[in-house]
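Shown here is one chain on its own, the form predicted alone, set out as structure tokens.
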Amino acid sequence: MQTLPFIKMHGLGNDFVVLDGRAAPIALSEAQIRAIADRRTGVGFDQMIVIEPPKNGADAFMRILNADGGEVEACGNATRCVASWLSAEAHKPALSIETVVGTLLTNVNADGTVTVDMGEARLGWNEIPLAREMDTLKVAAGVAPLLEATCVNVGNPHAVYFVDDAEAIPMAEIGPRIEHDPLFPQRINVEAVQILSPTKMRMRVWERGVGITRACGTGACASLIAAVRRGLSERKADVILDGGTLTIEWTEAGRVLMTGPVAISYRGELEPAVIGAA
């Protein structure tokens, strides 16, 4: 087996191994993905991103794989990273990137930040999805002190909990228990959000299949939407994550826009000893 080139990128510390599968298909087993995700013996990442040829006329298709090897639908920070890389390659700021849940429009701004139109939020109980019908504005589910969530799907499912002090929430203990609650048949991403002002909030996240991450783009989008639905925020606000700040806007037309920085950490090659894992 030959070495496999990769790029290590991150958006506010939410880190990715990006593989280019446009010229030749890349098929890795869940065991291989977990081996590459190992931060001691592999490279380490929150998600692996495989760029593939577009299927419906976009600039590229983006496949998203969690550190546990499972495939997921959306990742806002990864979309910004991929958009930045492909934009530099194509010498144009605006791109369209296909995912398993639709095509996302992206733009690299003059200051180097990247804006992604994440589409429209889905708010129905069966769109999250939840196991049974209920109002997603106030969902009685969780583990103390996170007991009442506002649920939002922004390409993937989120349970947003509003708290007085986000730093005080033991996310490593509570997050996995809520993620696997039977109410969430596809599991759930968990956010603890502290409202600082109508245009600023602090968010911490437990990502399903990953754990605590320094940033989560879709989580920031879900938090802003949930706050607006609860009457706690204006439609555009800064969301402060462990790794930095994203600006999120839920437009009057219902589109969800996310803007923030991206970075390339390094480029390398995966050795057969890692990618050959059974």
Ligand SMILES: N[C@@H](CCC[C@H](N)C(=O)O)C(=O)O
Second form
Amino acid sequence: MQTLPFIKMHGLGNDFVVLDGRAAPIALSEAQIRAIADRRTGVGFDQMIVIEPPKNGADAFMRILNADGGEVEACGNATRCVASWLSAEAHKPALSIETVVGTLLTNVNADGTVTVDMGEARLGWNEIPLAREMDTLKVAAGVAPLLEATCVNVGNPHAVYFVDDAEAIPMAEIGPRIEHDPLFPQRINVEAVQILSPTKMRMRVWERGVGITRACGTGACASLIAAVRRGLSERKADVILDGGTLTIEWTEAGRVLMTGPVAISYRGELEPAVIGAA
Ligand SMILES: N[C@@H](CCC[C@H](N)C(=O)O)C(=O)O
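Given the form predicted alone above, what does the protein look like in the form predicted in complex with the ligand?
Below is the entire complex, every chain and molecule, led by the chain shown above.
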């Protein structure tokens, strides 16, 4: 087995190993992904991204894998990172990137930040999905002090809890219990959100399949949408995460726009001993 080149990127500390599978397919088992995700013996990442040839005429397809090895539908920060990399390569700021749940439009802005149009949020109970019919605005589920969620699907599922003090929430303890609540048949990403003003909120996250991360783009989108639905926020606001700030807008037309910085940390090659660890 040969070495496998990768780029390590991050959006606000939400970090990614990005593999280029356009010229030759890359198929890794869940065990291999987990081995590469190991922060001591592998590289370490929140998500692994495999760029593949487009299936429907976009600029590229991106496959998204959580650190636990499971494939997921959406990752806002990784989409912005991939857009930045592919835009530089293609010498054009605007791209279309396919994912398993649809094609996303991206733009590298003049200041280097990247905006992604995450599409339309889904708010129906069976679109989150929840295990049984209920109003997704107020879902009685969770673990104290997170007891009533607003659920939003922005490609992936989120349970957003509004709190008085986000720093006081023991996310590492509560997050995994909510993630695995049977009400959420596909498990769920968990956000604790403190409203600071109608245009600013603080968000902490427990990511499905990963754990605590410094930022979650789709989580920031879900938080803004949940806050608008509850009358707590304007349609455009800054979401302050552990790793920095994303600007999120839910347009009147229903599109969800996310803007923020991206960075390349380093380029490297995965050794066969790591890839083959499984
Ligand atoms: N970090 C991401 C979300 C990654 C996927 C998530 N853990 C899930 O399982 O849905 C983002 O920036 O959106």
